[in-house]
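Heads up, the chain below is alone and in the form predicted on its own; it's given as structure tokens.
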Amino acid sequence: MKVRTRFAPSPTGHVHIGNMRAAIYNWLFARHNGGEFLLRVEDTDRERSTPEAIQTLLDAMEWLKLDADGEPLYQSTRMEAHLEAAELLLSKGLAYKEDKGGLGQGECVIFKMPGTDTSFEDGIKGTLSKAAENMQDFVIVRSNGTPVFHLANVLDDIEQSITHVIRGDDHIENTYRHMALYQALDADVPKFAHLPMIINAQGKPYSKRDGDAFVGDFRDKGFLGDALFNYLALLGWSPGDDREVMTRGEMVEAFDLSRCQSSPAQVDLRKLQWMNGEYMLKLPFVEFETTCFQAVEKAGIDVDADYARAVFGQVRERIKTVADIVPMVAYFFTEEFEYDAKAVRKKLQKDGVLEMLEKVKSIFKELDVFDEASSDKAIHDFIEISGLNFGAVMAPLRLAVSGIQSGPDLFPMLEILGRDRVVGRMERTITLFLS
């Protein structure tokens, strides 16, 4: 038998990190097995399942690099087939109508239930029953001729081959239904397999009250599609090890669903941080530095191309997102930066610093050769002779070169600033905070 899995979204304009994670479940599940992952789009609300809808969610996945085996099935295009298996099933008995309500508003087809205990081996969530009591009859056909959820996905994974279904643990219940409907239908029922929850902080389902929850967000604050692909990867399941940062190759060769845990998933958004700058660290240079030069140019930053690269290879171990990269190099690209107002009380509106950087100022103006040693070794120097300690010197000088009180390195920083530019920066501190 050959794995056939699915992702059967319904659009509405957003995709929530929920659903993408059962999409990357599904994709490393039948890739792990030389099987297909298949695409179906749910889009029978054309309220909500709009051409832009459809796009949106195709666009996330193109960015998460989750590839679809064929053409995508959209369940639109199979009211036909929906309908006729419900004309099917009330010719053999399976269903009947009635005006659900009686508020003579038409009939809809109601499946009925086999009035039999049902149980189910889930993949994560081991064996599953229901009693035959619990479990009512159903609508399949609205009054309004419209097929129903149920109905329509029974149908399609059958259309579709589908042979594991993996999906959120909120679709246990429609599970069992589904069960019944498989079998009124005389086909293979799929191996089902329940995801639990992602929650929040304080155990709630995560929404975006709690932060970003889309995939689309995350790509707008500057995180990488494959990071993020890796990081919710590991939102409920574990390799077996104490791996984290890994490969797609990887991740497949080790995906199995016996490892996904069953309890609810908590996301940590620091966790991500940490591992989208992993990420950005495993990136080619070039395109590192690519990646940096788009950044710029779409803040309307003007740069000289071999100053920038000098500039992006300084700061790139402290980028976490792309989102950072403007604002970690900004004041590279221009004398009129704004200066850190509570560093500035802290460290530069002080008796003697401004005195202090003037000295340093003249120092760096008197030196042969202006790069990072030289500069170090002066700093070093003046600290000997003053008696000042080095957060003294270091802090207000790095205020007065950038505006900003943490950023790279400070002498490797120095250099490629230049001396003019280092002490046209010190001149216009002084000059601003003198007075």
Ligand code: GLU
Second form
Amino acid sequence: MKVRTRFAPSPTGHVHIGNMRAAIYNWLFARHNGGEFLLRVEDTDRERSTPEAIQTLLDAMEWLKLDADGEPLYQSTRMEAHLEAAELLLSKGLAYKEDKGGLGQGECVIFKMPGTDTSFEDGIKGTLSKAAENMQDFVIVRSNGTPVFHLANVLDDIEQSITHVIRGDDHIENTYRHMALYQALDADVPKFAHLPMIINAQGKPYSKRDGDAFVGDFRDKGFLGDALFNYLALLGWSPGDDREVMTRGEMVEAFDLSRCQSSPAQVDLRKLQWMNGEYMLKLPFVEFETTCFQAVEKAGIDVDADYARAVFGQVRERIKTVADIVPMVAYFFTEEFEYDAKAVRKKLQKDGVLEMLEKVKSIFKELDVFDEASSDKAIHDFIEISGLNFGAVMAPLRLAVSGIQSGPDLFPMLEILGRDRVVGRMERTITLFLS
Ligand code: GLU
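The form predicted on its own done, now the form predicted together with the ligand:
Expanding to the full complex; the earlier chain stays at the top.
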């Protein structure tokens, strides 16, 4: 039988990374098995499931390249079918009506649990069971006539011929009820696999309070969809060897529910940062360049294309996320760059720095050719003759030409800036802080 999985989110306007991880596992499982991955939008809460909330969800899936097969099924369109099924259960004596609470607000439909112990083989957690006495009858249609999650969810899984339900372990209790519903409806019970939740450093469910928790946050902060996908795939699953940065094809090939861990997985944003850096480095250079051009343009920075290309190439290895680009390159494009005030006090406003910078400036001015090799040699010769140490020359020089203490290797950077900018910047620095 063809594997059919689904992602069945209830749109709220934000897509939590835990939900997205469930979507990723369903996608990987379907693709690994040559099956289908379907989308079902559980949009019955009309207040929260606004068109914008649904769009946010679709955008997040597109960004992560989670392509679904066929058209999405919108649960809200299925109300009639849900209510018909409730009628059927009533007519078979498998459900009954009751005025819950006796408030005279009408009757709800209640599903009658069969009164047997339930047990199933969870694809991740192994055998799970629950005794009959711990399972109560439950509402499937509210007194206002609307179907409850359990009924809608099960009926739509039947409608979509879902073979494997992979979802968070907060649904385990629901699954016992759902199994009884499948049986009452004479439908095949799908296989279930419950993913352990993702947690923060304190072992609590990972939430917005712990940092970025929604897919959109990562997108806004300049992460790459492929990197977040890879990171989330490994949050609770491993290919069984020490591979971490994997192509989608490699993940599809290696994915297996039996290699999903059954204990909670802890979010480590630094690891995601690292992984994103790896993906940035793997981007084809043109794509990286385009990303950089877009970032500077968005920041309103005017650039000369050839000069900008040289700059982008120089900082490439230091860029971990798209959001790093502008802060890391901005000073290349303006002679009015800001200075790190603390670094100025510590490294620049010191005895001897003025003389040193004046001397280096005149050495630079006299070089026949001003490039990486010649500036490198000139500085090393100067250090040798002056007896100053390397840091005492390099740190003030870097600050003088960039305003900050960190950045790409200094000599190639000087070549890119070119003699005029370098000398001009040194003069400006001297005027601002040393005279
Ligand atoms: N809409 C439910 C949720 O987002 C669906 C759960 C499921 O069956 O996957 O929690």
